[in-house]
Amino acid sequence: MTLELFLLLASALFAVGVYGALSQQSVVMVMMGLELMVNGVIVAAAAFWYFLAPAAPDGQVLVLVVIAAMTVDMAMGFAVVTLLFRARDADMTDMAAELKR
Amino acid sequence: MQTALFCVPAVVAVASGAAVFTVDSMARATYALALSFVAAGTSLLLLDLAYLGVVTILMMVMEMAIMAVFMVMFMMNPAGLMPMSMLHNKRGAAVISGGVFLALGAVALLVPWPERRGTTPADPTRAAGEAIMGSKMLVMTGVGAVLFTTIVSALVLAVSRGRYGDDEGAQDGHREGRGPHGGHGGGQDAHAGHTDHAGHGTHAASSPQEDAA
């Protein structure tokens, strides 16, 4: 068990969610991908308190920090594909591309 | 031993997590995202790190039922019954996150990482709690407000206008038409109609002071 084996695994899972939040077309997909790639982020930042700086606390909290920022991303988002429903039907990213040139 | 322990939560995590995507049913995509979030969970275990493993395990559960809701709510196909695809520019995804892993390994193999300082305290969880409430109070705090905010902003994106919103002819039994983009227009048109009528109003009861000057 080594750093270099969670740092692995922390770039698979955020690789995965990169292909989810790129690929899939429905907004509940996309928002799967991003959790994916936020988990990864986890998984890293536990591993560098663990094997890096485990008598300092800072890693900790970073990792509740990464969880609480979890939670802002999907509760906004959900609030956002909320919105774009009810004002016109939109549940696929590609009827949202108003912004897109 | 412990390396063992590892790698079976690490492959069901990273299988699990690209099966998600693969997957015909999105029901069966939110339970292989939860098994994923679970066994990414049960790697932090191995780190010592109790409290955290358990609450990210528990929260993710949480957040796959909560998604599970959102996903009948806004699919086409939540129970895979239509098996249908859903995908777009996906040779363009592939490559893209086959560069990024492949550049995130690199970095964690090739990087030289610092030796390890200190070492793990007797009781993790005592010492993350005691910086939450010690030295890292103020971390804590913020993100108490940026909680709070989001709770305050997505309400008000999510909520469906009202009497104070552009909806008013909603209120007043007017509204016609499916869904909210037909009722947003409904309502629009009931407006209009009142402002008409209230012009007719004006006008007709200005009439007979015109004739009369």
The other form holds:
Amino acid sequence: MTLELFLLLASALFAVGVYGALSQQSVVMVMMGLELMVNGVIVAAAAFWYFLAPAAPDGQVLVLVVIAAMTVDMAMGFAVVTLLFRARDADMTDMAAELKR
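Got the form predicted together with its partner chain; any chance of the form predicted on its own too?
Nothing else is written out below except the one chain.
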């Protein structure tokens, strides 16, 4: 496995995530697209760390911090989506456009 293959995988994940985030109307599908985009960035960062400085633990720490931040971000996002669905029965992005009471 080479750096180019890992970067190709990362760019494919990012491209699928962009398509998923921009083409879907369901809030959950948009969030899944965003998660794929972040996963592409994580794969690219881990590949750069593995091929450029494998002895330094800085890359591992960075990847773990990004994964932890992504987990918290997605958990909060899904909590907001669940709350929005329960309060207003809105599961599409155009239904949730107006958040005023």
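By rigid core we mean the largest C-alpha set that fits within 1.5 Å across both forms. Numbering follows the first chain given and starts at 1. Since we're looking at a predicted model, the values are computed, not measured.
Relative to the superposed core, A15 shifts its CA atom by less than 2 Å between the two forms.
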